[in-house]
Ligand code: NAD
Amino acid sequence: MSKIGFIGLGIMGKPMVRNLRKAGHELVVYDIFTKSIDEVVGEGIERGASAKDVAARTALVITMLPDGPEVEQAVLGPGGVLEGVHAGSIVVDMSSISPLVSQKMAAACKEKGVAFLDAPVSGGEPKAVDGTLAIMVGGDADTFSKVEPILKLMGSSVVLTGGVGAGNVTKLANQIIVACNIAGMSEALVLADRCGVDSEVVFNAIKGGLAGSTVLNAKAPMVIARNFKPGFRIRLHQKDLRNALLTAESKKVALPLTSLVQQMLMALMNRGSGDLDHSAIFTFIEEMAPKSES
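Stick to the form predicted together with the ligand and return the structure of that chain only.
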């Protein structure tokens, strides 16, 4: 098995690296935050000096970074992947970024004879730890078939959704549905409460009907318990909806609901709630209602 390069050892990257190692792969890893490298290096996992160094020592480089600017810095920037990479290598970016940036990365990689896939994930830290992420891939079928067995070590669902950028388009679709769902659920639960109907009773009464959803089952209990421990942070979801709106603008597509919820997330960040779970959208809606009588 050849060595795998991995750049970005945050909440998601660290467990993903550990799962690749558990399956027997040797790795070279890098993060700008040196402490994160210290946490994972050891038997079979080597320290990279830079993104360039990681690329020079491997034929497959995976990136798991916050957003497009960080991916651009790690891949195109000074000391970045493209300075060290070999023709014939593959770069797989698993960050959730704008599909437009994925396409820019793919074009820059192609000039060096390097294949590129975008492969964002859904599932969060618990599924990154379990190796059961849902992975949505964009790129050509030939490159996908080479990388699919590696991706399956990190995810239980690995789907090729189209050409480069399609993975991130799919991820944006996912994020729009989840955010709007949480906002709708919040309005429903605030209304029920102010009408004097218990939120838990409402949840139990409707969860088996058409309004039922995975989002409702996961987030209504958190709202009812006022438990906004992340989960998925407000600031990450704000970033995803911003990327959705930028992508939509490039295609002249209007997304009124996404735009509204993105503004709610921005307001929540500005009042210091950026690191709460995205179910805290509820608090934004609740504050617009008169105080509860109970």
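Numbering follows the first chain given and starts at 1. Note that the rigid core is defined as the largest set of C-alphas that superpose within 1.5 Å between two forms. Values in this document were obtained by computation on a predicted structure and should not be read as measured data. First, how it differs from the form predicted alone.
- With the core held fixed between the two forms, Lys219 has its Cα displaced by at least 2 Å.
- Core-superposed comparison between the two forms: CA of Gly44 displaced by 2 Å or more.
- The Cα shift for Lys110 between the two forms, taken after rigid core superposition, is smaller than 2 angstroms.
Swap state to the form predicted alone from the form predicted together with the ligand:
FYI, this one's just the chain on its own, none of its partners or other molecules.
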């Protein structure tokens, strides 16, 4: 597996490809946006003509796409991975999608004699760039052992969480915690500001206590600086929470807090903020608490 196929060169996929190349792997890449391919081909990475072409030229194919429909198109659609893949190859989908879609992909791959793992990631663009993503994997242990060294070139934490679909269940759990954490942080910082207490002082005072978290450390400085340049976009987090709610509904699990934050994200998207960083949940909370003129 010295030559790796990679499909999806977005905000996350591009730095992941570069880390694989930096480690010495040859790559064949494809994206529906040719500009994205152009940006990396000059770095010694080969251009794929289609997802089918990428699969035909490699034994390991990684997909990193926005959502389930895009994964289905890339894997099952015309000119897709399964039209070019060889028996014995491995497909690793690192997209954040519904666990049910992951299981559908695995079944289709199995019919072709191809192994499948779902391996969604957490950490956003900064951790994709420095190769320290958290990678949550679902699938069989033998396939995992074959690709684990490659996944560790993109992540500092790589954990097999169960069978196919378990990776995306774990990612949905992660996204619930992150979203609710950002919403709670936003409420706290808005309250501090409206009470006349400096938000940065509050952050520095609480970050070493029980309220401290990786989310707080990453997102509070962005909120304080009003820097909402996307590391992880609102529209993508909204998609993840939608998948969490659909999965929960199928299991008759109530997720009241997740539902509330998902509605906040939807409202932000409706006002044109979908491509801002998810820390911009703060602006939704802030607008509900206008400053007093007294």
